[in-house]
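Only one chain is shown below, in structure tokens, and it's the form predicted on its own.
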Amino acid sequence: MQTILVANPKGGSGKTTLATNIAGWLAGKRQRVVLEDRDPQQSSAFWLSRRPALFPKVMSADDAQHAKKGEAPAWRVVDSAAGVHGDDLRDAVKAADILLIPVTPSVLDMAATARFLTKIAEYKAVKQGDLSTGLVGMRVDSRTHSSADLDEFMKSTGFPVVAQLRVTQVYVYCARDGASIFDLPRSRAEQDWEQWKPLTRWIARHAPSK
């Protein structure tokens, strides 16, 4: 099973939005995927509880645990807890194949992310390049100075900038309805599909063969 860890110790950085939409994308590609919610707020679990049965299936951790032989998930998407640190963070990073770090155009988010990146840069898998690690800009409005600051910050970190996703109510509606943007009709989500292409291609390119 391939594990995508979505992590940033700063609450409100967009971890759940990123994790649920990655899970929805994989499910739409007919991949068996489990969404594991490690945040005490259980936002991803709430999203799963509202997901319509007719949409491509995303397993909960309980579903995956009781899956029949041959039906076990091929992918695990982990929505990590805000404030994750110490041994919990080290263990999560060690178990991951891909690490995605969402960042919003906020001074506080960027400062917290800078500290987080300094910390994980000490980990052997990150230092040696064995763990594919990328940054994703969240709630980006290219017309604002704060988004320009975010772009400059991400480029300065030395980590790959995988994608920048716009600020839009589409993600709010998806969270409410248990949907991902990949479950929506083209008329509602085409612009967002285009923004996600670099991200989905990056995941596909960096996913190790198993």
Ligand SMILES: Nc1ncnc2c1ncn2[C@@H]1O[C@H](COP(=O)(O)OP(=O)(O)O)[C@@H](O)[C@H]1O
Contents of the next structure:
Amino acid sequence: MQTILVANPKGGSGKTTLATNIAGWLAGKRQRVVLEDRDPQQSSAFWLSRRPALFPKVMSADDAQHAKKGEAPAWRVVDSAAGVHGDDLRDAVKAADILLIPVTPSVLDMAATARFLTKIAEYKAVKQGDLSTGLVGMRVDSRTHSSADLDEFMKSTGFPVVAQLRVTQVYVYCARDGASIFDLPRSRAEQDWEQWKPLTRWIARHAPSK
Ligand SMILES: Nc1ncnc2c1ncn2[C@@H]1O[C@H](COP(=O)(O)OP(=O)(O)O)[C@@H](O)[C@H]1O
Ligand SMILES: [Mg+2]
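The form predicted on its own done, now the form predicted together with the named molecule:
Below: every chain and molecule of the assembly, starting with the one above.
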């Protein structure tokens, strides 16, 4: 199983948005995927509870536990809690193959992310290159100074900038409706599909075949 951990110590940085859309993308690719919600706020669990039965199936942790032999998930997407640190973070990182860190164009988010990256960089798995780690710019508006600052910040970290996702109500509606952008018709989501291409390719490239 491939484990994708989505983490950032700041609430509101886009963890749930990223995690639910990755799960939706994999499900749409006919991959068996479980979405694990480690946040006491249970936003991913809410999203799952809203997901229409006709959409490609995303398993809950409970579904995965009760899955028949041969139907176990091939992918695990973990939506972590804000403020995750210490042993919880170390254990989550140890169990992950891929770590994605969403960052928004906010000075406070960038400062918190910088501290987080310093901590992450000390972990053996990161030092040895066993954990593929990437940054994703969230709620990016290319017309603003803060988005230019975000770009500069992300490049300065030394971690790859995997994608930049625009600010759009499409993600807000998806969160409400249990959808991912990959469940939407082309007319509504084409621009966002384009922006996700480098991200989905990066995930596919960094998922070790096991
Ligand atoms: N690209 C985006 N455009 C518009 N709104 C977004 C975008 N990404 C996230 N949001 C919204 O920002 C809020 C915080 O995002 P969320 O994914 O819940 O963050 P976290 O899980 O880190 O707390 C949510 O209301 C979400 O719908
Ligand atoms: Mg969340």
